[in-house]
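The chain below stands alone and is given as structure tokens, in the form predicted alone.
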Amino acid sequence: MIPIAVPYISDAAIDEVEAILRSGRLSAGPRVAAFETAWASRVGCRWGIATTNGTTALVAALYSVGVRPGDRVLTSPFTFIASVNSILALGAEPVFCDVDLDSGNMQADLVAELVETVNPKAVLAVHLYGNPMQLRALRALCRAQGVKLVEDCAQAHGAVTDAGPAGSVGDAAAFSFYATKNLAVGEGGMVTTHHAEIAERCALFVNHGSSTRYHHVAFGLNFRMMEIQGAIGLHALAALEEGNRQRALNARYLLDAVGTRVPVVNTPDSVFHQFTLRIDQREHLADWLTRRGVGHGIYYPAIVPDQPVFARRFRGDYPHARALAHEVLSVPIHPRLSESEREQVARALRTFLG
């Protein structure tokens, strides 16, 4: 079977976590720094703070911008719930946006709308599938209003918005490196923000609001990074840009298989985290995939509002996202896809849909 993702893990990044466990140095150490500042610079910003997860990464985020109970907080209805689970985390309310059908990402005029008239402490901007979230238009109007803008990048690793590299267009942003991301560490996640204040509130939140040791000075958990984590991390910031760009190669060879047949949830600068197909036989596909050896996913079978642990909580009609909701299925396009691989899930797409 085709796996739907393959981490890459080189040679020399096994060498070095062998010599850390050798060392005994195991919490955040010189690698961590080095990753923090190796990410920030990849991505524009001049802080990066490291965290677990994608998951704390996104709660640290939003608390550095200054979040809390009972505000509100605007994103997409269709995500992995880690987005919306962050801003409950922080007793903050979510309020959901509609999606576009093409790129995933929330309708720009319906975000606009919903700034001026919900009142949001912040608005979470979600990146899904490697598709950037055109983000100029949005920040102009976040600033003239008050409202703090974050981006969640947990998808969306080399990928560039119309005001710049995502992750560096917001106040701050929250990167996730989970094991099927493109740059994967296997767990771990990276805040990164232009805005000092922003930066020192956000190491101190991650570090149990430690200064120095065993003296805290504000609220704050246990997020911190793993050396480990940090050295994974840089080996595989080495190997990004080439696999994004296997990724994008990828994806072309794919869409010339599917052609006009089934619409893609693709944008044109989309660092493909995902290949997603929108198909009102799903099921089938599915059964006929794997079949013939083919992997797949589903990115994501039901919208937050809809999850059970949410049964009555969130009202509202999300007709774009629920509909993508039924109908998306993602097939392999990892950069350690072989040719033949390629060609099967090629020659399986194309054979179903004829």
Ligand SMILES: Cc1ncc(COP(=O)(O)O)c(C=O)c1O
The other form holds:
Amino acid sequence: MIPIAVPYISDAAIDEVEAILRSGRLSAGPRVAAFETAWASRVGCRWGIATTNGTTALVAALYSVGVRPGDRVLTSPFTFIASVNSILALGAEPVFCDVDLDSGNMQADLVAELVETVNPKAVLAVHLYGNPMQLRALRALCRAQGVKLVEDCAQAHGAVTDAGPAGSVGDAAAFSFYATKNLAVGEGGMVTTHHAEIAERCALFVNHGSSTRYHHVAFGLNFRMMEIQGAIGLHALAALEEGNRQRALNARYLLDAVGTRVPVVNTPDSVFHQFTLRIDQREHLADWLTRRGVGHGIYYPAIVPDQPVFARRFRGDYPHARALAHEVLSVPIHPRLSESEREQVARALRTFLG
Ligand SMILES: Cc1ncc(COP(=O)(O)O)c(C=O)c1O
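Show the form predicted in complex with the named molecule, please, the one above being the form predicted alone.
And the full complex, kicking off with our chain again.
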């Protein structure tokens, strides 16, 4: 079966991890600091603050821009649940904004309307599937209204919006380096920001508010990254450009195979974290692919407000997000796909679509 994602750690990274494990310097040291500097600079930001994973990066980013209990945060209902759980973890209240069918990202006109009417503290803009959400107009509106803009870049390493690289546009941004991401460490996360005060608050927050050892000047938790994560991150960063180039090539190949027969939920400027089709009765295509040895995934089978954990706490109507949750199906696009595997994926799609 061709897997939907193939986590890959280079031999050089494995050798370095072994050396670190033998060195005795395991947590937040020079490799983490170097990864913070390198990733912030790649994103075009002044500061990077490493964390344990993308979820803790989101919590730290939202906290650092000032989200507190009772605040409203606007976000997408069609995302991984971490986007919403990070808002809830701070005692804040998610308010959902429906999405565009062609990108899966929040609708520009609707989010603008909500910024003006629901009095949010912040907007958490998710760049889904590698599709950069266009943020220039939203950022201007947020600034005018005194609303903070935070980006969820867990699926958007290397993507570029109309206002600059994803992760450099908002007041702060959160990245995940989970095993299947375009920049994969296994677990890991980072907050990026241009603002010194946000960076400072964030650096304190991820380290128990500690300015010097056992001197705590602010509230915080322990979200510190390990040295082995920093080392793997630096190796993965060196391979990001080529990985994204390969994803784009694979996408072009699959787009040719699909033609105009079904819509694809990827924008032309996507970095193709996923290659995602919209299709009625997707279970037929899922069976077809399985029988032909092609792995696939559904991101996501339900919108976040409909998850059982929320027990009908959120009652809005999000018709586009619900339609996507019923129709999306993603096929392998990852950079480790061989040419023959890519052809196998394309052939399975071509023959199914007729
Ligand atoms: C959109 C989105 N936000 C947040 C996260 C959370 O990242 P992590 O799994 O590293 O905690 C993920 C990924 O898993 C994600 O896809």
